[in-house]
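Next up is one chain by itself, shown in structure tokens, the form predicted on its own.
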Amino acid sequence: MAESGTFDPNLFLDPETGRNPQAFYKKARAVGAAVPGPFGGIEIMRRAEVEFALQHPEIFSSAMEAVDLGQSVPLIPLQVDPPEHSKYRKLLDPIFAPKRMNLIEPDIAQLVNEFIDGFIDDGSCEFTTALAEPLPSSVFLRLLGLPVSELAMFLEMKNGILRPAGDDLEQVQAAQRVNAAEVERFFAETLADRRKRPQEDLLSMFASAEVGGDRLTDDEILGICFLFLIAGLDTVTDTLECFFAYLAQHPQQRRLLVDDPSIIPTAVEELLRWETPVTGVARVAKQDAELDGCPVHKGDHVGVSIGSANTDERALPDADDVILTRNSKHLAFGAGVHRCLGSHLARLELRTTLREWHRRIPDYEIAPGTELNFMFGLRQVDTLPLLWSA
């Protein structure tokens, strides 16, 4: 690992890192396979070591100790390691299987077009509030069986957990606990209602589901729903923002999609590799280990930089080139047993949005004078005003 004097961990928090993470990743990888993290512990930066960490949960655990969002129960299946992890995946994987997700593509396409109908004649929109936020949130709330009319409330709770307000760590954690308690209270009340009045939705299914021959407990259902809410209402939104910010600034790349929509599936994979909106994941060491000469001690907090791994020239010599027609082998959805449960749904939403948007709005740009500011971690654009000829 790099000596603290040769690498400044505060660079992780620099606004320029959010705007231009690939350059930052390259500098960090040049220092070592792992570098000091911004909040202590280490950050794993190179592809080989990142893959090793993701593939070995017995060493690098994803349990609750890895990250505290203020909740009282583990997020299932993310914060449950093997062997218990597998029983939850057996229940949840079929829900998000590709064949099942593909059945809702017409509904997603209809939603995309309904949102576009609302602003296309204006010749402009603030992309986040007009499409990137309401689209995946609407899809996920309908899937879970929650009222889309309450989207603003759900987004407020989600943002209070993932992007809490506060001037210091103590205030941030206090805000997270308040919002997490509100999420848990909401789902406890909703679950009680579903037990009395079952519906055709996932919450009702969970209320009667069994894992390993035993009914899911209320805490287990709560952990599943908590994760679904914060993931379903955030990650695809962040990804759409990153994708459209990139395409708005690279008209030649955008023209490839417009001229040949058949490349959209590979374009999605390449943009996931290059942008990697979920820049990293947290782990905690369960035993002593070593990564390319860097000692890792039991109890250490470990950041696993997926974004850096995806742009590591050691694994992909032309990693700095964005080639929308290549079949990217990226880690944007993670790897190993904790690989993203909703990856098939996310891909479907991304493909459908790119297809329908560029069919109707092929040429667009970022409003002149706009300086894009990206939050790092969950890489989100604070505002993305787009213009086109109406």
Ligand code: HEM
Second form
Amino acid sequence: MAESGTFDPNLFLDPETGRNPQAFYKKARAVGAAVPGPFGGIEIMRRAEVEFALQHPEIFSSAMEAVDLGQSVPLIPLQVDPPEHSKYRKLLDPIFAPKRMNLIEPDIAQLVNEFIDGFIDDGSCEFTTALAEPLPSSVFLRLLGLPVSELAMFLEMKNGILRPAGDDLEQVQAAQRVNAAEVERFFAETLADRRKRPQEDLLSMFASAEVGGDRLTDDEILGICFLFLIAGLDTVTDTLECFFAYLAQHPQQRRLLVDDPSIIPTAVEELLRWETPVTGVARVAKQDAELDGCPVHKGDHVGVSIGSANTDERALPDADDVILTRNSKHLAFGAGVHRCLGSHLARLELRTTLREWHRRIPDYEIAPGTELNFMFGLRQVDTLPLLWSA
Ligand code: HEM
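Having displayed the form predicted on its own, please output the structure of the form predicted in complex with the named molecule.
Up next: the whole complex, starting with the chain shown before.
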């Protein structure tokens, strides 16, 4: 691994890295297959080693020690290692299967259009609050059977876990624990209600579901719901923000989508590769290992930089070119046993939004004078004001 002296791990947290992560990744990869991480441990940067880590959960585990969001139960299935992990995926995979997701495409298109109806005549919107946040959250709350009228409360809960307030790590973690306890209390109460009064929704289904011949326990259901809340309500929002920030700044690329919407499916994959909104995932080493000469010690916290792997010139010679028609083989949804459960839903939402938006608002720009601020980790633009001719 690179010596700390040759690589400054604080660069991970530099605002410029958020704005221009691809250039940062390139510099880090030039230093080694892995570099020191921003909070200790290491970050794996090159594609071959990233894939190796994701494919070897017996070495690089995603169990609870890998990441602490303040919750009291493991996030299911993310924080469960094989072989236990597969019994949960058997239960959850069919819920998010492509055929099932495709059935809700007309509802998603209608929802996108309703949101656009609300601001198109203004000639401007703040993209995050107008569309990127409410759209995927509404879709997901409907799926779960939770009230969309309480959207603001769910967003607050999710943000309290993923972006807690605080001036230092201690304060951030304390806030996270308080917020996590609130989320757990909410789901415990809702579950108790569904046990008494079952409805046609996912929570009621979990209340009577079995895995490996046993009923799911309340803690297991809590672990699933907690993960769903943070995965289902945040990732598509982040991705839409990254996509629209890119397309607003690259009118020639945008024109390709407008002129030929049939390229939208490949464009979504290529933008997922280039932008990689979930920039990395967390692991803990269960045994000593070596990655292209970089030692990994049992107990090390290991960041796996998916964003860097996706732009590694060792695996893709023209990695710096964004080619919206190419067959992009990216890792934006992860790889191996923990590969994203919601990828079909996410793709559907992304494709539908790009299609409907560009059909109705083909030309737009970022409000002049705006300086974009991206958060790292889960790559999000804090505000994205867009303008067009109404
Ligand atoms: C564009 C949007 C999305 C991106 C980029 C994304 C990315 C990822 C990534 C990188 C992982 C692997 C995590 C790891 O290996 O540690 C993952 C796992 C997961 N994602 Fe997504 N995700 C997205 C949308 C969603 C949605 C909408 C859901 C809603 C159900 C979801 C649910 C999950 C779950 C449950 C896992 C854990 C799977 C397991 O451990 O077996 N994701 N996602």
